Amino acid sequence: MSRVVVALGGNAIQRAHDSGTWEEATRQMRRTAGSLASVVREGHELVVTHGNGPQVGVLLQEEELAASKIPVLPMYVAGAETEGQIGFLVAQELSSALSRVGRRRAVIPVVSRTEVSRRDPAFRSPSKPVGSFYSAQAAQRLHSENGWTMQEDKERGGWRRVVPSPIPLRWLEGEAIRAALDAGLGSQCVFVVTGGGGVPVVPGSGGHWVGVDAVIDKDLAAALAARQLNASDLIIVTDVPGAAVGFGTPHERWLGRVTAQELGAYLRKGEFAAGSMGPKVEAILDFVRHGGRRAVISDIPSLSAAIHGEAGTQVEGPGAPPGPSRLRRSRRTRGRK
């Protein structure tokens, strides 16, 4: 039985044109859950991670609107809240999907903490936009009152808060979850972990952990979780069928089976955007270079084929099975990467 970590992008929960209602999220997760259930039906252990960017953004806006009446909570608490929210959604729909394919499992969401370093350079140069857009005057006021770092977005018009995006070092609950899986619970449970990269924490005094306002890249955190769980496969799900070079140009070419060296060379040449496909490529390279058998970038409809090496961008590590990889859809696909 292979141990497979599937990292869900935000589109698996909320599509770009959705208005953000719970009914929309439920419908979208129901579609996603069917593909996830196929992984278990084929005999694999499954662990799920997910993004939470839109959901955290909504919570921050809600807090802002209610700030005159309700105390504003730290941003890292919003991360924990959305881990519970999305974990519940995954549990609801995936449990039902597993029952439909005759593979009953307990779906267990885990509010996860991810250790980062206080010395990470990201804390000196915040760069991840979060929350609402503001006028220049409002941005100056928020900087003065709250100490927020504000940055102008000239393309979209307005100013936004930016926070650090440090490198994930350790998933605190990882050893316990791996012990549970190694003891055989993977045949009874599906764990949902490190949502949104996990709640960022740093070591405090006396063995305590301290939450920090930051955003951990969810794909890098998924690679870290896969490594700590000794997973054989990491599959990063997005809304395009794989990674492409020359994306959006007449010379666009989708990548099927590639070596880590080849993919790394494309990354260094700037083929993958820093805010979209770049972190996904970094994550799968990190996983295979640390001993992972195989890492894949795919979309939800192609997930079952990706497991069989027949779809997505596939990067092999030590011990990967031989076989061809191809993208099942040759048509050009547009969307977020």
Given for the second form:
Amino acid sequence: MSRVVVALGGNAIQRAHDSGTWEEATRQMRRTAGSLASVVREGHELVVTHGNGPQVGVLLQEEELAASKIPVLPMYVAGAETEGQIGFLVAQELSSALSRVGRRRAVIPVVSRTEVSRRDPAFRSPSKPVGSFYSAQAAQRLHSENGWTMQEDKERGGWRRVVPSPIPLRWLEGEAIRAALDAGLGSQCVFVVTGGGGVPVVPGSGGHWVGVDAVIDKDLAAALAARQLNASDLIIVTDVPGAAVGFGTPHERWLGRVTAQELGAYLRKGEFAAGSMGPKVEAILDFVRHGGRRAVISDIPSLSAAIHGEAGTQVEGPGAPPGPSRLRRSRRTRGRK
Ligand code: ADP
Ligand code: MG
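Return one more block: the form predicted in complex with adenosine-5'-diphosphate, after the form predicted alone shown previously.
Then the entire complex follows, led off by the chain already shown.
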């Protein structure tokens, strides 16, 4: 049985033109859940992870509006809140999608914590924009009052808070979830893990973990989770069919099956934008270089084809069997029984 980690991008949860209602999110997740259920129906063990950018943005805005009445919580708590919120959404829709295909599973969201290092250079140069846009004057005030690092977004006209985006080192609950899966729980459960990259924590004194205001890239965290779970496959689903070279130019070329060397060379040449496609490519390379069998970037409708090696940008690890993927062969074998 293959252990497949699927990372859901923003548009699997909420589409760009949506106004942000729960009904819209439910409808979109229902579509996504149909594709996820097909992974389980084909006999694979499924683990789901997801982003949380827009949802954290909304929470921060809500806190700002209510700040005169309700204490403002640390930003990392918003990470935990969205793990619950989106985990609940996935649980609602995926459990019914699974029942519909005759694969009853308990969908279990895990409020995950991810260790980062205080010495990570990202803490010296915050780069990830979060929350509202402000005037230059308001930005100056927020900087002096809260110590926030503010940065101008010239394109969209305004100032925003930027926070560090450190490298995820370890998912704290990973070993326990892996043990549960290794004991066979994957036939009863689908875990939803490291949502939004997991809540960033650093080791404090006396064995306490301390939350930090930072944003962990969900794709890098997905690769880490896939490694810790000893997954065979990592599939990153987003709003484009894969990674392209010459993206947005007349010479644009979408990549299908590529070697890790080739993909790494394109990455170093700067073919994949930092903060969007860049971390996805880094994530799939990281996974196959650490023993993963196959890693794919694809869109949601192609999820099933992606698992069979027929869609998306695909890289295989040294452990992958030559020729058609093992996943595909195992499907044929099952058909013959
Ligand atoms: P997600 O929410 O799924 O993580 P992102 O917006 O972070 O989505 O990343 C997907 C986006 O990456 C695409 O919509 C595309 O505009 C952008 N992108 C940047 N560079 C490339 C590239 N070289 N090939 C494909 N997409 C790219
Ligand atoms: Mg992204």
